[in-house]
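There is one chain below, alone, in structure tokens, taken in the form predicted alone.
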Amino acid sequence: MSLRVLRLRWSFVPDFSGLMETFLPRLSAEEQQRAIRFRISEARQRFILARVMLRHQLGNASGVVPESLSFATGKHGKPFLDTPGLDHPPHFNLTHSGGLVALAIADDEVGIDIENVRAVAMAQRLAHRFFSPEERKHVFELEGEARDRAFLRIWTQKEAYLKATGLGVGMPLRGVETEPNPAKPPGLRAIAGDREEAARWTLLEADIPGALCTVAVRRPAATLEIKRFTPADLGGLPAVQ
């Protein structure tokens, strides 16, 4: 299979509302047993929904039946498919915010994360902590709104690459440089330091409505997919209006 265009999937959770008892048979038994220990209903409701997602989205890229995946993880946590006879089986990453869900798969190591638009309380002692210098200082320029969003989107930006990876904590968020003005298209400008490692991964902005999403796929250049998932791509179900 091939996916040189990446695609980016993204849905919420009230579009499924009344649905999520239907969609349980389509998980595996694990999954279904993740589910039921969610105590609150709508992280529940968050986690179905993902992982519907995914088993749709990767059957369609795969041409497995959705139902029949089976997924293992690396060492660093971060899941796989591990389907018998998947030569070349997608890379995909999952992320979510309130009642947002968003999916990125690729055919090379790929992260996403998204961050509802919102006040950010302790922006400026978190960037003062996470941040590299340039960062904090596009961050502690502005005010408001602005601030927020600024702070976000150069969160986002370090998530998806620590996703991508797989190294989450393994590494430190100030040691993911990226481009923090607005004004300019995202990216990496160093990996604890090491230029030529940043050049190897592309970042690219989705337009989600009320939140900041950010993609990292490590090769040179991607083309972006955006659609959103609704009931109606699960087939026999009435479509969002």
Ligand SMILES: CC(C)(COP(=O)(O)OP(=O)(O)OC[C@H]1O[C@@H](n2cnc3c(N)ncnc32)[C@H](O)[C@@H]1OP(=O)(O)O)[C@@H](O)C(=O)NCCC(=O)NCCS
Second form
Amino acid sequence: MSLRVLRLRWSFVPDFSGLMETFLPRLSAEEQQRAIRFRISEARQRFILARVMLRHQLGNASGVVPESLSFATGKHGKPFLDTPGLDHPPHFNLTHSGGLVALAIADDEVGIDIENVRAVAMAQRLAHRFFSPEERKHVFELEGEARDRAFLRIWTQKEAYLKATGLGVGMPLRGVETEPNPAKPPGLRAIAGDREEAARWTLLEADIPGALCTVAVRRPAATLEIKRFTPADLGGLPAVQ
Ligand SMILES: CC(C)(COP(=O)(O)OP(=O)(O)OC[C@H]1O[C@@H](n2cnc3c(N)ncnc32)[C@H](O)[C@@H]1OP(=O)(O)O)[C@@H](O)C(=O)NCCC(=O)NCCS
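Compare with the form predicted alone: the form predicted in complex with this ligand:
Expanding to the full complex; the earlier chain stays at the top.
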């Protein structure tokens, strides 16, 4: 399998309303227990949908029956495929926001972040802590929704990179310098001042309604294949109207 083309699949919880409980048997015992522990219905449904989509898509990418896939987590919690017999398991990463779930699959380290477009509480404080002076300038010279979008765009770029590395909150995010100008394609300018390391990465944006979504992959060039995942993908279930 060659995934120079990154696969991005996204889905929307309401598209699957009434179907979630029928999906539970497709999950492992551990995933089912995790699903049951969610107190908030939206979070529970989002988790179930994310796992069903993940298994379905990784099954396609690796040629393994989705229910037979097994997973493990890295030191800081990043899940990876740990299925016996797979020599080069695909890399993947999941993200969610509101009713949206998105998944990236690639041959190389990959991270993804999605954020619903919204006014961000404490944007000034967060930007002061995590953004470079140039990133802050680009955000706060704007007003209203343009400002929210500029903030979230930079945020998703940093998070996508952070999630690709799998390091979690331990990484100093101010050192992850992104392309802050919304008129230019996304990208990494430097990682802790290292421009060569930044050049090893590609950042790509996905056009998903009502959201900002960035994928980071550790390769110098890549293209994105984006598809909406619907009940029809699972076969025999009603298609989205
Ligand atoms: C792990 C982390 C990256 C998740 O971020 P989030 O925005 O809360 O959540 P997302 O919806 O994007 O991603 C969650 C998914 O990422 C995956 N994940 C978990 N730990 C991960 C890690 N260390 N690295 C990458 N992916 C991870 C999981 O699949 C998880 O979904 P699941 O729990 O349903 O399996 C987060 O805990 C973290 O460390 N955030 C950094 C916070 C920060 O300082 N941000 C500043 C940005 S400018």
